[in-house]
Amino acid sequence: MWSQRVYQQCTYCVMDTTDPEIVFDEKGQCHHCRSYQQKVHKLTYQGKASDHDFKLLTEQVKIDGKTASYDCVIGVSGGVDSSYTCYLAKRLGLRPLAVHMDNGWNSREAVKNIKTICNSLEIDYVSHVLNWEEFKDLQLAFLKASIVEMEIPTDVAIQYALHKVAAENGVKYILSGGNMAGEAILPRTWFYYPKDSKLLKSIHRKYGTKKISTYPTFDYLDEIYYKFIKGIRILYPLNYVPYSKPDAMKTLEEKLGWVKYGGVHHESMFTRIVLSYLQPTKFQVDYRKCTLSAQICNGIISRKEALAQLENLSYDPDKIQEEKAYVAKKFGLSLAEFEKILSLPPKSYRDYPNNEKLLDFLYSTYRRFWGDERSYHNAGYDSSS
C-alpha cells in the first residue's frame, strides 16, 4: 500500500505522496486541504455563532450534571490539548473529573504536568492503570504485526477508561482535547479505526503470547451502548473557541506552571518514539505534515514556515539510540531484538482480518443521521471522506 508514485507535494499545504491515496487537482492542490476549505473549516471556530453554540452547550452540561458530583469527565495526558481543555472547563464554571489512563509509558514531564494542572485548577483526578504484562504483550504483538497503527491498544484503553469512569459517576459528557484546528487533516492510510476489535484480536491471536484477561476492550458495540443506552456524549470544546496550540501552551505555562515537553503526543515515551522515529522512517508517515497542513489551512502558520520545520528531522539523532534502548529494556528485550522487530517489512491493517466495511457503514450512517458536526473525531473521521 506504500506509495510508489512520483513524489509530489501540495502547492497549498505540505501533504504529499507519502499518503498513497492523495489526489491533486490541476493547480497541484491536494484533496485534503480542498476538503478543509469546502467543509472542515465550518467545524472550527466561527466567531459569534460558535460563542452562542458553546454557551448553550456549556449550560446544558451544567444542567444535566447538577445532581452529580461532577458534570463532565476529561481525559488527561499531560499534553497541551487535554491540559487546555481542563483550563477552559474550569474557566466556564464546569465541574470536571480528570481521568488518566496509565499504560506504563508516562514521561516524567507528563506526570508532573497532570499533577500541576489538577492541583492548580482544583480538579479531582483518577487513574486507570493497565496490567503491564498483558499490555506489554499486546503492544509487542502490534509491533510485530508491523502496521502503522501501533497505538491502537492505547487508544482502545483510553476510550474504555473514560466511558467507564463517566458511567460510574453518572456523568453524561466526556470533554475531549481533539480539535480541528490542528487535527483536521488525517489520511485514512495513516490512521485506521482504533475501535476495530476484530483487528485487535486477530493481531493478538497471531503474535501475542499471553491470554488477555484484564485488558479492556472498546469497540463499536461498546460505543453504541454508552452512547445510546447510557446517554454519554463526547464533546470537543476546542472546536468552539479560537484554539491555537502555541497560544495555549503560552497560557498554560504562564498561568498554571505547565511544562513544555517536546513534540505532539510526546508525553508518552512509547508514543514519542513511534511518532517521531518509527512511523516516519519505516512507513513514511510523518504526522507533522498533518498538523502543519491543518494549521496552514486554519491560518495559524504559513506554508513557508511549515516547510522550514519539516527540513528538520522529526527525531533527535543524538538521542534516538538512547530512547530505543530505554523502550527495548522496558519491553524486556535486548536492543538487537528490538531492532529486529522494528526492521520487519511494513504491512497494512488490511493484511489482517478486520471490520473495515462494517465500520465504514456504521460511522457514515451515524454521521448522516446523528452526527454532531463537530464530533468527527468520535465517528472515525478522516480527511479523505
Contents of the next structure:
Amino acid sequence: MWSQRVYQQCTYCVMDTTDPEIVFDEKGQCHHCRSYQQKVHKLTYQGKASDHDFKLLTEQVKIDGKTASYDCVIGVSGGVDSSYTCYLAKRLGLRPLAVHMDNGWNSREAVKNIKTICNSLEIDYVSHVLNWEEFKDLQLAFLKASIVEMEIPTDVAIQYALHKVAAENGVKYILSGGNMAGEAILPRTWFYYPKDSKLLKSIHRKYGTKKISTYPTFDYLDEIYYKFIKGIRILYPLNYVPYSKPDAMKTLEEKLGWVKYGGVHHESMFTRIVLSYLQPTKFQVDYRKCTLSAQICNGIISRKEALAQLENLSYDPDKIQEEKAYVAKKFGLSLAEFEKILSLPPKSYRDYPNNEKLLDFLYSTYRRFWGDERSYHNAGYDSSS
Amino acid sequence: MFRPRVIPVLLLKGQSLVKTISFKNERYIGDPINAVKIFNDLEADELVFLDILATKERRTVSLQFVQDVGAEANMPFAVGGGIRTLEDVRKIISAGAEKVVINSFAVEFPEFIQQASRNFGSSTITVCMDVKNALFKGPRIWKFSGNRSSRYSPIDFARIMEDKGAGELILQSITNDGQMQGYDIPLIKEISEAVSIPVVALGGAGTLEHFKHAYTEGFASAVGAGSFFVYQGSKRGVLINYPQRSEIINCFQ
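Swap state to the form predicted together with its partner chain from the form predicted on its own:
Then the entire complex follows, led off by the chain already shown.
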C-alpha cells in the first residue's frame, strides 16, 4: 500500500517511518516532535497562565449550568483519562453527569472503575447501549473493509451519546479526557476523521449484512447542529493541569480505589485487540509510539525508557490466541473465519467512497475562523471515552 | 462459613438481554455474552437465564445460546424458557447448563417435575414461581411470564413442587420486580418456612441491605436480582456489576 522507504527512526522521540508521511530534518529529528516543541507544547500546562485560564473556564461552566441539574457531562470508559477528568471536575466543584457508551465490549475493569468513580465521587450515571446485533454487523463490516480505522463505529457512537445526553439535560459543556500531554502526536495516515458518515455508510453497504435502524449517526451536520444551535462546547480540562498518566493513575488508585489496566484503552476488549494486535501486526501502526513520543516531549519519560518499552511486543503472545478466540466467538465466527478476515490485504479509507475533501475544507475553514488552538484536538480525534 | 449465594437473574428476549419492571417495560441491556464474560470475571456465584419469550413462541431457549454461555462461564448456571419435555431438559443439560428452570409447564402439569427429577435428579430441577395478587383471591402463582393466573396459592404450590421432587425454588414477586425497593419479605418467610428445599428470593432487590433482609428475616437460602446487577445509580444507567467478595461477606454478617 505505502511506497517503500528505508527504515528511519527519529533521534529525539520514537516515531519512525511506519508513518509514511514522516519528515526528518538534517539532525534526524522528525516533524512530529518538532511541531510539538514549537506549537503543541504551548497547549499543555503553562503554570500560572493555565491556572488562570482554567479558573475562568470553570467559573463559566458553573454560571452557564446554574439552572440545570448538571453543568457538564463527562464520557466515562473506566480508563485513566476519563476517570481523572471526573476526579478533577468534582474537585473543582463542578456538577458532572457521567455518560457511558456501551458497545458490548466492556471489560471487568471498565465496569468496576466506572462504578468506583461514580460511587466514590457521587456522580450520577447514564448509559447509551448500542444494539449489539446491529453494531456487530457494522464492526465486522469495518474489519472486512480491512482499514486501519476499525474503531470508527465506536468513536461515532461516543460522540452521539455525549451530545445527545448533554442536549437532553440542557448541559452546555462536554468535558473530554483528551489531552495534549499524551495524545498530541498522531500521524494523519494512522487516523482518519471518524465523523465521515459517507465512509461509514459505504463500508456498511459493501460488507454489512443487516439493516441498520438504531445505530446513531454523528457527522459534520450533527456537529454543526450541536455546536451552533444547541451551543454545546467540548472542553479539554487535562490540558489546563500538569497531567501525566502515571501520576493520575496513582492518584486514582490511592484516593478512589481505582484499578490499573494492562495498557492504554484496555477497558474495551475490542479496543485492546485492535490497538495491541490488529493495528501493529497488520498495518505496522503501533499507537504506543505516539503516546511514548508525546511523553518524551513532555519530559515524563526518557527516550531510552521508551525504546525499552517498545522492545516488548505490543500484545501478550501467551494470551493473544485466547483473546482472538473470544473476539471471534462474539462476532459469531469460527477462529478460522476470523483469521481469514484479519489476513485480508490492508486497504485505505480512500478505497471507499468518502467525504474527505469536504471535511478537510470544513474543518480547516472552521479552525481558521473559530480555531481556539487549545480546543483543536487532532483533527476530530477525541478520546473522551 | 455459610453465606447465601448471590445470583444475577438475567432475562433474554431473542438474542438480547432485557430488564423489566413488574414484568413490563422491557429495556434493552445489551449483549448477553458480554454480560456473562463480565460476571465470570467478577466471579459471580451462579447465573440464571430466563428466556421470557420462549413459552409464548412455543419453543425452548436456544441451545446455541446455552453452549455460548457454557463456553464463557466458569460458574454454575441455570437456564429456563419453554421447557416441556424430558428431551428439552436433556439437551439443555448436555449443552452445559447445571440446572433447568421450569415455570409455566410446572404450573400446567406438576407431574412433569416428578418425571424430570426422577430422570435427572432433583438438583437439576429448579422451579420458578411467579407470584402476584389475583383479583379478590390474594397471592397466586402466575404463568406465561406473568400473563395468566393459576388457582395455586404460593404455599400450596411450593409444597406440591417439593413433593414432586423439585430441587430448588426461585420465588419471584412480579409486583416488586424491577422496583429496587426491597423483596417481599413476608412471602419469602412463608415459603422458606413451609419447605425444606432451598428458596431463592427474587424481585425487588436494589441494595446489599435488601439481600441481607431476605436472608435474616425471610430465611432465603439464596438471593437473586436483576436490576441490582445491571444498573448503576439512581438514574439507572446500564452497567453490569457484581459486588466484591468482601462486600458480600460483610453484608450477611
